[in-house]
Every structure is written in structure tokens, then in C-alpha cells.
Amino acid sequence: MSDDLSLRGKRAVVTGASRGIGRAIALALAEAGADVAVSARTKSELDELAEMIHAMGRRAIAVACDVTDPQQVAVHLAGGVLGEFGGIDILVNNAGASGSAKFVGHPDELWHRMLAMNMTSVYYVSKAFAPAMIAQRSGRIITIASIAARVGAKYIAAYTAAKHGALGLVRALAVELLPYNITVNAICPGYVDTPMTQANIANMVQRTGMSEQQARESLERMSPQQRLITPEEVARVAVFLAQDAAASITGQAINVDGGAIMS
């Protein structure tokens, strides 16, 4: 692997890494040569993932952390990772959650939870790790957003607002951190074949009376390719953005959605 494609010697952090997209990204970064710190709320799943990364010959750290809690982010996550790795080269903000409700009568709790999980957590984690990247004058910040960061859709007002906010933060940081050779980008997947999407399917079944197969097919039809995206497809884009070859790409929102949103 050429030097501008290899991540050998790089140190990465992936939030929301215990399953789905985050897990795929953590493994892909390790496969490309990076040492990887993985974070989520469930420690047992993180330990298993860390063992898999160790088996690839990479260093791995498993850190249980609630990324909506700034104290946990600053002390447990950033403090633990920087203490162990001595620095950070790649940050992947993947932690997030979905939820839906009609806007009329929309639960305030859902609004606050969606913003906390999908937008404010990106702020907390990026803020915690940016100083280390600034000090070394290099870094990659990659936020997993959604096509909901690009367009609106019914019943997901809070989720859409949060993802739009996360993308706005990505663009602002891309400008502010540019002098330090830090790139900041977003990946905007469509529906991905993950436990989160399976939970969405179960919710559709409960609310509409559709069968599980019908609900899944309705999500598949949202893509011109008539399928769900795989976590590995998103992970490959993240790995590319983390490489030296992507040094000129910053402030971008890269859709991985089978052509659903062409802008």
C-alpha cells in the first residue's frame, strides 16, 4: 500500500463503535493500519471489538462513554485516549440515534434527545480532541451524518434538524481548522443495513401494520439502487477521508445513498 493510502502509525477514535457503521469503520481503519480507540455505552461489545483489532496487530482501547455528557467525553474518552496513544490523528464522530414523531404534538423529550445525540455530541467530542490535532498541526475529523442532513422528510423533524446542525458544524470547523492542516468532512448515508435501521423497521411494523418485509422494501425503494447501503460501504469512504490522499477534501458532505440525493 502506498504511503498516501496507508494509515500505518495513525491513531484513530471512533464513537458509537459497538455495532453497525461504527464497528465497520473501526475494523476498516485497523485493517488500513491504524491503532483504534473505540467508544460506546456498552463495554462488553467494545471489549470484543478491541480484541478483534488487537488480532490485526494494532493497538486498541475500549472506552465506555456517554457522548452526550461533556464530563465523560473530556475525562474518560479524550483523557483516556490521549493518555494511552499520546495523540490523535483521526476522529470519527459516529455515535447517534434515530427517532420519529409527527410534528403536531411532537414530544419535547424526543427533540432534546435527538439534538443531544446527533449534534451536541459531535460538538463535545470534536471540542475535546481538536486541541491535540491543533498542537500537532494535522488531523482528520469525520462525522457520520445522514441524507437527513441534506433534505427534509416527514415525521423526523428533530432528527433532521440535528443532522443539519451537525453538518453546519462540520462546515464551520473545516474553515476554522484549515490553517492547522486539519480536514473536517461529513458522510451522509441513506438507510444502512444496521441494527438502527432494523429498529426503524420494527417501529414501522408496529405503527402501520405492514409486515417486516414490506417495511424493509419501503426503505429499499428510497434508493435508486433499490437496496440498503452496507456498513462496509460507508466505512470505505471514511478510510479514504482519513488517508493522506484526501488532504484536499474538506468541508464536504459525501452522500452514500445509491444516488438518492444528487447534490
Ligand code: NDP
The other form holds:
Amino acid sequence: MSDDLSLRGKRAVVTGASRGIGRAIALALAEAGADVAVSARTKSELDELAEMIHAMGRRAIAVACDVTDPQQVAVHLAGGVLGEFGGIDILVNNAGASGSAKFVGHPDELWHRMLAMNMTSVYYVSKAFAPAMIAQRSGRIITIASIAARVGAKYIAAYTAAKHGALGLVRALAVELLPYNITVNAICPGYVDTPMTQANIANMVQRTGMSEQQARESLERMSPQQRLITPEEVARVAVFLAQDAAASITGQAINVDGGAIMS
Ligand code: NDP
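Moving from the form predicted on its own to the form predicted in complex with the ligand:
Below, the chain from earlier opens the complete complex, with every other chain and molecule after it.
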């Protein structure tokens, strides 16, 4: 791999890494040469992943952290990763959660939970790692947003508002951190084949009486490609954004959605 494509010697942290998109990104970063800290709330699910990354010849650590808790983010996540790796080159804000409800009678609890999980967590984690990147005058911050950061859709008002907010934060940080050679970008996937989407399908089955197959096909039909995105397709874009070759790409939102939206 040429120098500007290899991530050898780079240190990465991925939130929400125990399954789905985050797990695929962690493995793809390691495959490209990076040392990787993997984080989520459930440590047991992370240990096996850290062992896999270690077996690829990279340094790997597993850190239990709830990204909605600023104390845990500052002390356990940033403290643990920076202490172990001695710095950080790539931050992937991937942890997130979906939830749906009609707007009339929308539960306030869902509103606050969606904003905490999908927007404020990106603020806490980026704030915790930015000083180390600023000190070394380089870094990559990659946030997994969603096409819900680009367009509206019914029954997901809180998730949509949170993902739009996360993208706003990405754009503001891109400008503010530019002088320090730090790029800040978002990836906006359509429906990806992960446990989150499985849960969404189960929810649709329960609410509408559709079969699981029908519910899955209705999500597939939302993409012109008539299929779900794979976690690995999202991971490849994250690896690209992390590479030296992507040094001039910042403040961008890259859709990985099979052409579902084109703006
Ligand atoms: P999954 O539900 O499959 O995985 C979510 C990951 O986040 C798990 O590792 C989970 O581990 C972790 N997590 C959940 N809550 C917290 C928390 N409070 N603190 C720390 N970690 C947490 O999700 P996906 O892989 O599908 O999604 C990943 C990201 O991609 C999310 O931001 C999502 O919004 C976004 N996205 C997903 C799409 C899809 O169709 N799946 C489409 C577009 C965007 P644990 O529970 O142990 O904490």
C-alpha cells in the first residue's frame, strides 16, 4: 500500500464498535494498518474484537464507555485511549441509536434520548479527543451520521433532528479545526444491514403486521439499488477519509445510500 493510503502507525478510536457498522470500521482500519481502540457499553462484546485486531498485528484496546456520559467519555474513553496509545490520529464517532414515534404525542423521553445518543455524544467525544489532535497538529474526525442528516422522513423526528445537529457540528468543527490540520467529515449511510436495522424490521413487524420479509423488502425498496448497504461499504469510506490521501476533504457529508438521495 502506498504511503498516503496506509494507516500503519496511526492510532484510531471507534465508538459503538461492538457490532454493525462500528465493528466493520474497526476491522477495516486495522486491516489498513492502524492500531485501534474499540469502545461500547458492553465490554464482553469488545474483548473478542480487540483480540481479532491484535491477531492482525495491531495494538488494540477495549474500553467500556457510555458516550452519553461526559464523565465516562473524558475519564474512561479519552483517558484510557490517550494513556495507552500516547495520542490519537483517527476518531470515528459511530455510536448511535434509532427510535421512532409519530410526532403527535411524541414521548419527550425519546426526544432527549435520541439527541443524547446521536448528537450530544458526538460533541462529548470530539471535545475529549480534539485537544490531543490540536497538540500534534493533525487528526481525522469521522462521524457516522445518516441520510436522516440530509432529508426529513416521517416518524423519526427526533432521530432526524439529532443527525442534522450532528452534521451541523461536523461542519462547524471542520472550520474551527482546519488550522490544526484536522479534517472533520460525516458519512451518511442509507439503511445498512446491521443489528439496528434488524431491530427496526422487528419493530415494523410488530406495529404493522407485515412479515419480516415484507418489512425488509420495504426498506430495500427505499434504495434505487433495491438492497441494504453492507457495513463494509461504509467502512471503506471511513478508511479513505482517514488516509493522508484525503487531507483536502473536510466539512463534507458523504452519502453511502445507493443513490437514495442526491444532495
Ligand atoms: P447497532 O445498533 O448495530 O450498533 C450500535 C453500537 O453502538 C453498538 O456497538 C452498541 O454497543 C453501541 N452503543 C449503543 N448505545 C451506546 C452508548 N450509549 N454508548 C456507547 N456505545 C453505545 O448500530 P449500527 O451499526 O446500525 O449503527 C451505527 C451508527 O450508524 C449509528 O450512529 C447509526 O445511527 C448510524 N446509521 C445506521 C444506519 C443503519 O441502517 N443501521 C443507517 C444510517 C446511519 P452497546 O449496546 O454495548 O453499547
